[in-house]
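We begin with a single chain expressed as structure tokens, specifically the form predicted on its own.
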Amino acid sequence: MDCPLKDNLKTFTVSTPALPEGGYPVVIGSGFLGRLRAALKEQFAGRMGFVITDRSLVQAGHLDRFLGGSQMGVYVIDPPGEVSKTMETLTSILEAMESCFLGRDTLVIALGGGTVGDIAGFAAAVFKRGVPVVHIPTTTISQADSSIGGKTGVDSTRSKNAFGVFWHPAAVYMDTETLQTLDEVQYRAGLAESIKHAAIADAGFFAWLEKNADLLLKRDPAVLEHLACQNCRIKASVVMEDPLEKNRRRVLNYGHTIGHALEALSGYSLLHGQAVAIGMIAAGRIEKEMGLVGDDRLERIEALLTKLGLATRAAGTYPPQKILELLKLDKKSVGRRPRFVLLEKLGSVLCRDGQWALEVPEEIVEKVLVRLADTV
């Protein structure tokens, strides 16, 4: 579907055979949120919109800006964040949609960050056996990563993203102006996914991040648009090659194996990006223990994370044995043995025997975990 907005916007197409149209547009720009509802009404004529958002978006004024005074079904997730990413919230949303007498002509609109997008996508996938979803990501983490690719899900009481389906969006609209209201901790945490993209796929992008770190922290509008475009380019290229994460797409989980475990152990007081930052350093330590490092990539990654205000050590108690147990639940695990995404060099992931996520001797993982709070 063509974007009905007439601005000078950047548009990418994510190709996927999972959609009848063969793919979906990702539109990037600044300052168009207030005109997007009318554009979606034109683009998805005949569909009833239902917005899923959270309290922080309401408080920031983004929901009112999007609605523009129009009447539309809305579900507000409260409290915001990972603590609400549960089957209970999903059920509540689905029942709210039913109470609005919505049918298969519904369009779910996910207005918010990663948690909103994950739950909204899941709800769209199962409501009446599937209705389209449009993502409007409003955080650094959702604009970098979670809004593209079709992953949906909620957490169990034991692990992150335990339940979910692949449900690709009908469109993604990124208004980078929404990042200006994001609180500082959330803003900085989300930048970890941009560093991950650069580390796994583009050394030139990594150098750009190093050079523009100060402007990123100042939320320079031009820099934010360029950041969104580079993230989209990298994420989309991987997703198009492996839309259902059979192998190649696992590279996007660099830093996530241990990161997800830390998130779960913290009771999600540790934000996703914060956990991924520590997880990338842990992965780098594993690479060193395996003799895979002959350059300064780990030091550069750590320096950039620190520059952007992200911790590279785990502050708190994370018993190695508990982390090892959670690693068995990781989606990349085979035979209850976790697989790790490791770098060959900055901008390139190590692939062995055609596999992009590799088994690591447990003694090496445990050694890194024991040192997690001290030297990682």
Contents of the next structure:
2 protein chains.
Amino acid sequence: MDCPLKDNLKTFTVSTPALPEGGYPVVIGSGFLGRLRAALKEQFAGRMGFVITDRSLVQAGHLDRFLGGSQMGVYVIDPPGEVSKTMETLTSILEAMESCFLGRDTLVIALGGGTVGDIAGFAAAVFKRGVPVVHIPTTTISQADSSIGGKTGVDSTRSKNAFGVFWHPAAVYMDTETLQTLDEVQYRAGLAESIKHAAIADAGFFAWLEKNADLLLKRDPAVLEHLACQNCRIKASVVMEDPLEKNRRRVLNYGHTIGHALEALSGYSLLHGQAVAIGMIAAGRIEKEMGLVGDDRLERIEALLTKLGLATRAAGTYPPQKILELLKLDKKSVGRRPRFVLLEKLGSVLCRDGQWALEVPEEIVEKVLVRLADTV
Amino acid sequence: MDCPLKDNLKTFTVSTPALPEGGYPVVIGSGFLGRLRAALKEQFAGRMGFVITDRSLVQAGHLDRFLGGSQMGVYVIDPPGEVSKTMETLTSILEAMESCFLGRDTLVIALGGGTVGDIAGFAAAVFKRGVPVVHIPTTTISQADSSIGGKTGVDSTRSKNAFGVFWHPAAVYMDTETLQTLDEVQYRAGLAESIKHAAIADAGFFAWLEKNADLLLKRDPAVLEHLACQNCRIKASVVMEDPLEKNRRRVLNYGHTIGHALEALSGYSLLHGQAVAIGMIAAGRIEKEMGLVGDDRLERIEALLTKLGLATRAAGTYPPQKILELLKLDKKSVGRRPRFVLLEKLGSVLCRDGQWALEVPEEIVEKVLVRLADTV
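What's the form predicted together with another copy of the chain like, now that we've got the form predicted on its own?
Every chain and every other molecule in the complex is listed next, the one we just looked at coming first.
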């Protein structure tokens, strides 16, 4: 499907063999949100749109900008954020769609950040056994990461993204202008996923992030567009190789094994990006303990995180034993033993015997976790 | 995957192009339930089993027979039946799986009828973004229909199977001996799906059902095994051609458009098979109103249903306007206009312009619905 927007926008195509359609476009640009609804109407002619968004998007005026006065079914997640990413919210959204008498000819439109995208993708996947979804990510984290790749899900009472499916979007539209209204803490937290992409896949991109840190913090439009394109390129290339995360795609979980556990333990007061930042430091220390580090990558990651205003220490109470318990629930675990993605060097991931997520002796994990708690 | 049971069992293979594994076996026999757990342990070595069943299966002793004293995570749906087929039950099952610290190396085992299979398949599809499920159908309806084909789902507060996904099982094991303990009303209701299969696909099978009606009611073991094999053959051939119900598979919805609406309107006091029986009669009358019938098929279907103890009239209050409203929510609806599967003759479905579910003028639907209500 072509993007009918007339702007001079950058378009990537994410092709995955799992998709009968062959792939989906990711369109990146600035300031097109107000013209997007008409474009979608053309692109998905005959489908009934249903928007899933959250209160912060409404307050920032983005929902009105998108709707442009037109009538459409809308569900507003409230409160915004991870606390609402539950089976209860999913159920409530699905029932709202039913009460609009929607059918298989629905188009779900996810307007928002990671929570909105994850839950809207899940809702689209299970409504009438599956309807298409278009993602309009509006945060640093969702533009960098969650809107591409087809992962959907909600949290259980114990662990993050415990329930969900793979459901690839029909299209992704990233308007980097929406980042201008994002709250500072969220804005910075989302940059952690860009650092992750650079760390696992592209040392040159890492150097660019180091060089442009100040402009990033100023939300310079040109820098934001370049950032979105780089993230998209890296994420798409990994996803295309392994759409259902059988193996190689696990590299995207760098920093996420311990990150997810911290996030869940904090009751989601720690934002995903904040948790991943600490998780990357923990992974780096595991690499050191295992004698895998012969360069200054941990120091450079730590310095970049700090420069971008991300904490590298767990400022809270996270008993190592509780973290270890949660690690068993991690989706990469095999036989209840957690696995970790580790770097080979800045820009590439360590692969052993064809595996991209590796078992680490429990005493090393515990040692690193104790230090994580010690340094509070 | 081979079935390691040593019995002389009949095995069908359902192959679907959507499955990377190519397909799954459907094993049919009598009296092997007590040996199945050991066979699954061999077939799915390294996976942690989790059984989803319901109270009636526990009371009939089938759960104990399957477990044979071994320890395994178990969730018992209570009360049994359609009233429990909700997002709330699904959530409760998923949380129970989390509390057993299960991971992606789980094997979900669905032991029960249609409700158990539909909800267990859904749970397997969304737990950690998907784990395999084995179906052990124990009712006439689930052995005839729901255990094959990968449809999973739960009901909304308004409509049947509103939410779900396609998730093909890893294997299906039908022990026809489990039908001996089935309650008489449920037993008979489930036979409606066999009549449906015969009506849409095999006039010879229809004649066999007419001839063996008495033996069916006596639950003759040889007749039950032949019944299971015929149903499996017909269902599998349709599903293999169109695994995701893009078109041809809709023939399996014969009698289901109005059937689902009646079922939902009754608050599920009407069993699925009972509703489909009335739905088939309604479809036959629509065919008559549209001038499509030049034979005695409606009379033969009505006579066979009656002989097998199934009502062909809606004994309850089902206002036509309420049914029409619900028809708009049917998954086959396009632009809120319901579509119907209609017979060409006994044993084959009417196809027009490549479509197997056809639009019917609303006045004809209404006329038939009024008569359905009149004849109470």
